[in-house]
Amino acid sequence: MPLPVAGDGLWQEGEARAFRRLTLAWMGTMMFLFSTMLLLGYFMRLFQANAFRTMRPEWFYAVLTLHGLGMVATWFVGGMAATGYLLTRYSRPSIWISRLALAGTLVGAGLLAAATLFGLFGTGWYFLYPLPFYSSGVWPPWATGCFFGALALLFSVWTIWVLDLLRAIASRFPLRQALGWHVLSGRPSLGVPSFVLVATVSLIAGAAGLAAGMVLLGLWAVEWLRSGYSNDALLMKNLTFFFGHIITNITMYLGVGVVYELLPGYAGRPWKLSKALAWAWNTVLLLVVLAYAHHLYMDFAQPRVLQDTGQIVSYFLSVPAAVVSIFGGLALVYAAPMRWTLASWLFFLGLMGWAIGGVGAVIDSTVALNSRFHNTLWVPAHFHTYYLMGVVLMLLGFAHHLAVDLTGEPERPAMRHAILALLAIGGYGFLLAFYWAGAHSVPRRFAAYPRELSQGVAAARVAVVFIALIVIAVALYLWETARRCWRAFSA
């Protein structure tokens, strides 16, 4: 049944229709941004395959910056929009704040595109201090201001959005119930869905990450406005990776929460809030704010205790979130009367990709191995695994579920099989080229590889073949899903 449901005591018919249309607008925005960022990623691998020999390398780094920030932003807002929509089953998120977030996201994306594609701002998503201030003539000062203006706008509207969803949860469930503490003490679940637990953990952590991002931008602004003032580089790097690591992780958790809520409908079984689930996600809330330290192993000025914490927490973080969810998902599906649609397959394959990427991440977070893999293509390999083949599939599954739910238009099995096959073959072929190059010490962030690193060129040439399959799969998916979304939006 389409959500939000008019007449259930929460929503009037006009409000319900408006929220559905807004969510469809979010899904359309998500699909447009994803398609654009996918083509930019294709451009980068073609560049590394020496397809653009005469093009300035500054273009590669500008696109790298836009692709990195743009992809994370796309799936963060996609996860937030999906979470907000599913929360309408239980509470009343503000439609006006969601509209504000949509407007701010579109303007922020435009500013990022201007800074990178017109200003050639090319620091990477991490914009490490003090690089944005020292462009060596590559990008003009206005591009730096445009870039940080975009981040300030995005962080502001996203923070308001996160707080509103937390308010909506709190209006129905006290915090101790939303976090499952009553289940930990042996009491009944009191009707709290497992989705609400995952959403609460994700939103609390997201608020912490965005707060760190706002502090980081404030420190950048102080140095920009006050002549002669300089920030501590190690503090700035800690804030950058604290913010970045949390936002990327909670984006995945939001996608997992969507699977918790919707996959049981295809399996004909509930995914109940159990004591194991409550323990797992409360542990995630504690550990996710500490795991970022594994990005700073090479910063030898960092206190040793933070370095040790990075490895220990990274190991423990993989157990509660991934293992409980993976075994829970397998138990849910096993011997169930499953309805295998495009959406349910994408949910299931997304959990699988999340698990595989998590293994690659744990390998990279091991100090002895990180010293080998730290600045190689192994890093984008594991990241793209749990993003492209993890949360991306989960949220594409949500968009398709929503489109079919609102239009009632049946799927075409042949098209479903083609999309899934192309995504699986293209996605994992593309990722294997990354993993192989990383295992052979091919460095990342190179626009063009010299003769001594010819393995990087070979891996890129293999990758572009598989990316072409992904592009075809996404085009077919858009034909099946975007047209349904438009039909539902126009109805």
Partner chain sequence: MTTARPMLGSVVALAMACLLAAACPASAQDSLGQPANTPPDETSFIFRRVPDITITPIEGSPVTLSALGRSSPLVITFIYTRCGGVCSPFLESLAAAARQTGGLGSAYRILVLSFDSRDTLADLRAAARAHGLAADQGWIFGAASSPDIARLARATGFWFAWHWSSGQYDHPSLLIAVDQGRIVRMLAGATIPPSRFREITDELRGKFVPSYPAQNRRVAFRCFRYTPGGGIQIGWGFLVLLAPGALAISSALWIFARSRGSAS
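Alright, leaving the form predicted on its own aside, put up the form predicted together with its partner chain.
Just this one chain is shown here; partners and other molecules are left out.
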């Protein structure tokens, strides 16, 4: 039965329909933004393969900024929308706040596109201080204003949305249950789904990340309004990565929460809230705000204790949650009466992609290795792994699950096989080219590699072949899923 279930004491028929349509609108937005940003990613890899020799490199950096922020935003809102939808099983997230978030996200995305594509604003997705102030004539001041305006709008609507989902959880579960503390103290799970634990952890952490984003914007404004004060570059860098790292991490967690909730339906077994699971996710809540320190290993003015914390916390953050989720996932499907559909395959492959990307991340967060890999293509390699082959697959799985659930249209096995094969071959081929180049010290964020870095060009040329496979896979997926979503939306 599709959610929200009308007449279950929580939702009336009209409201349930409105929430479904809203979730479909979110999924449509997610698919549209994803395909656009994917093509921009393709453009960048072609640029690095020297396909556009006469084009100004400023275009690469503007597109890099839009692609990076656009992708991060797309999957964050995708994860939030899916979480909000699944929460309707237990409580009542606000439709109006979700609508406000959708409108804000669309306007924000438009402003970001204007700042980058018309203004050539090209600082990279995390706009590290003080770069936006030093355009060197590449982008005009209005583009900087437009960019920060977009961020202010996005952070505001997202903060309200995050707090509303927390309110929805709180209306049903006390904090100690939502965080699984009752299980830790030896009591039974009391019907608290593991999805709620993951969502609560992600949302509290998300609130911290967005608060850091707001503080950051405030500090930018103080300097921009010519108060005569400048900001402390190190404080700004700390806040930037506090925000950026948490938002990207919790996007991952929101996706994992969706899998906890939906994969059991395909396996015919529950994914219980166990003691190990509760330990792992409470550890995440405790540590997620500290792990960002691994982005500042090169900053000698950062206290040594924070550098060490960054390394240790990175291990303890990724390992327990990933291990319980991956072993939990494997245990769930092992010898289960599994219904393998496109959605369940995408959930499963997404969990495995998370594990693989996690290994790359743990390697990079080790101080001794980071001194080799810092700012090489290894960095985009690992985060593209847990994004593209992790959370993206999980949330594409969710959209497909929703589309099939709402239309009841059976899927075509041949299409499923083609999509999965192309995604897996294309995705891992594309990523291997990043890893290989990173291991050969090819720097990241380089529009056109000089002769000394010809390995970068070679890797980009290999990558574009694999990206073409991803593009075909996504086109087939959209044909299968977006069509169904549209049908369900207009029904």
